[in-house]
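Single chain ahead, written as structure tokens, the form predicted alone.
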Amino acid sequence: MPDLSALADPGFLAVQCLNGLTQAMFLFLIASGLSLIFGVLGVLNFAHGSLYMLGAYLSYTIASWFVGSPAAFWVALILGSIGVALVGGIIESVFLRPVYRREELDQLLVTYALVLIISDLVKLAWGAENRSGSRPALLAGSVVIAGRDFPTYNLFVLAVGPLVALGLWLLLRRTQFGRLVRAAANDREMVGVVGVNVTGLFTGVFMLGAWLGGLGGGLAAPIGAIFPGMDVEIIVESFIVVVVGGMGSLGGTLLGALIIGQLNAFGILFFPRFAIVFVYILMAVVLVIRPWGLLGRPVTRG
């Protein structure tokens, strides 16, 4: 039977809505990338997943050359995740470029064996153990939330996640860059035939969505395990809330991330042997109803 008590402390419901928000932003940073991908590339990136690991791995080896500096998580959260960017450019220069033109079935095929490549080389460089990093000191405490207490890092996460989507809205909708990205999701061909280096364009959307996953691997190092195997839980995730909210839509991961963030903290609460269930059920239930997401477009391409 599940625990209803809870219902009964209004603190309780709010700081758990506000651990469900948390995640949907992890999920959001990682997943916002994965969509971009996809919605300009048409690639399916199983790799994504090894791109968050590795930036949590890159910033806790950062933030380990800055011991005792009170700069040491914001100078590694800001290489770290453009390490990860400079990776992913070397990973769509090299394995991805080569198999656009082929079928989905190959370049799945390729991003699948990426997971393995980069799995191998995270053992081979940090070992198998459980590592962990810090919270810097100006985000180390808690406030006091409806009576409870709330991690002050996860309010910066919170405030991230926003700020986050406002700048990639504005880059997407505002700029010049932009422009080209919406018109090559709408039909790379044309965008190539009038002149626009289509190549540059597709190595610098990856690096994009890389660099999300390496922010959201930096920000997640301080608040859990860092380990190989990682990736595959937040890819499951992160491919639930794309589909969920609609493959290419920026709009649509964000709502895919809150409602699997809330779904994920209220079903744990009320039903924990079964909370993963809800949230199947539910991209199960979009995909009958609406295959191409709550907000996002049947897929046509030129």
Second form
Amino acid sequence: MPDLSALADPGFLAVQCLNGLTQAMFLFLIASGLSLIFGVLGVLNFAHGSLYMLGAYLSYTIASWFVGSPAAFWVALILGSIGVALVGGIIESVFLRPVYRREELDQLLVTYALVLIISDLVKLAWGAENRSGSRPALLAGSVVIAGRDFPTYNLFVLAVGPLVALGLWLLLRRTQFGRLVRAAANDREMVGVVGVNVTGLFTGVFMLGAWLGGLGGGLAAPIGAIFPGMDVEIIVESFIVVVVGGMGSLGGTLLGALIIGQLNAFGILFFPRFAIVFVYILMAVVLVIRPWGLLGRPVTRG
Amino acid sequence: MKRFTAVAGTVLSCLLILWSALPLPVPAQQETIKIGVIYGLGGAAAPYTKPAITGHEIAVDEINAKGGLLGRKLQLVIRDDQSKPDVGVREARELILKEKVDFLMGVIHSGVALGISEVAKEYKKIYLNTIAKTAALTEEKGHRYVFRSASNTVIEGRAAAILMANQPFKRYAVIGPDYEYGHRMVDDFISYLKMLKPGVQVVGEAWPKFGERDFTAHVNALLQAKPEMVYSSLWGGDAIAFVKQAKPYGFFTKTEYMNIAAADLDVVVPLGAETPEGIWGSSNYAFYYPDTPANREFVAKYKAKANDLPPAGAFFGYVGTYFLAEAIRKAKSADTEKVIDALEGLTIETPIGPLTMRAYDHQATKGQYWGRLKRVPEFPFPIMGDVQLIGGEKTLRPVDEIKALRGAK
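Can you give me the structure for the form predicted together with the partner chain, which would complement the form predicted alone we have just seen?
What follows is the entire complex, opening with the chain shown before.
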């Protein structure tokens, strides 16, 4: 018996909408890294969820070194995500570089192996217990929106998402690096032939994608549980976002995340027990009507 | 392009052939009493199952140090079910057929427990469940070969209902993880509370998936229903994330909150100072209650082995092992049928006092602890204040009710 009277309450609607938006920003941050790596490198990185998990653990640990300091959260967020980018650089150059020319199945196997390896390493390093970070004092409280309390931290996430989206757009559209990345996404052989260091370019893109995943993890660390296994759920959600939005399209990833965020926020009012079904219906419809995703392009990759 | 696949394939086949040619472990030479122990060792289950295994090990070491049972040592064979019923069933079969274990124990995931229970029935082996809570295991789906030393959803739900029957709240909202355990913990609470306290209403419900990251939409929807009390069957990481995310919405000032796992160490330790003071929390086991020599001794043993405070899982592993061990001792045999007869109605001393394995449904009289969380100077995390123990004998379903449930099947 869904109670839809809530929909007539503007305060409720405003907060629920913001909740959906916050969720969308998380999904966008994480899924954009997955999408970017696929778009340029052509690799479906199963281990992206592991990078997210690593970002959460690293931020948690770094923050614990500065416990009590107001800077702890910020230092942890920045250093943690950079740490994940470095791990990404190692992963790309050691494990992925040898398999770019192999079949996609082989690449998938390599990234899947990485999931298992990182999961075990995380258990070795941090153990199996639940952990959780802390919000900085500045963001721990709430603000009143439409007569209701809304977490300041969520406002912060709502600001970070668009900033990162803008930054990525500028990077890809307005810089030499971005031009090369887009060129490589279209035809990596040709970019190599004209003398561009494709190897370095790919490493850079993978590190950027890993950084996005790590940043998502670092942002999630203070408001959720950090545990081995948190990588599994997020990779499924990220895939859905990317499939809906369009593989390799950053605009599509943003759009997909926004739609799924609102579907999750309002779906629970209609079917408290089956809200998740809306997301799968959306994905099925998109796959039937536009198999390449809402803003993706029908690409045939060699 | 295909070369890698071909090479890998060949290597794999060679390994397979080598492995299948290995001599099987010598069976039947039963020097030891073998106990197959199955748990989901990764993911969200790990904070419960790792300490559980330590609990099993402490018990086995103690028993073996005193010469074992019937002159035979106990031996644990530990397997991972990945919290998947099909994997659990496969592991259980393999433990019985290949490892020739005498008994099966363990399991945290209710679905896995139900699966293994069927294997136990088929092969006529005892399966003593240590953590999984679905009441169905010992109620409508109970049989001669399945036992449970942990509490179950009826015990826990009814304990919470008895606790709340004396409280003034009428408007309840509920939230739980959307699977067997989460639903039963809510249903068994609400149905009993409505019996004890007519006029109770459920004004809102939320069913996030297990392992949900974002509870904020649920938080807002629950508050919109204007409940006086929110009953939550979230546990582990979900219980942590919900409290953290709900707090800045003013959730804990607008409604009371009771959570069946809020006093678990793996929830309060990560929450630490962020735990809202005064929320109602429960735990299956508390290292600080009862404050008796037996409990203190168990805490010391666990600390010596794991260098940590014992969470609920540790207690479950330890007590489950002793139920089995005492039954073997009493039966003077490791024969399945004789041990079953010995287990039925068996009372053992545990760190929290005596527990009895009920003869009819093979369910232990494990009670439930509740209290309002409060900060104390001794620990960096809150503990239950004014702990109330709601004993299993008060909350276990009477035998005729179970008979009716089994008859209805």
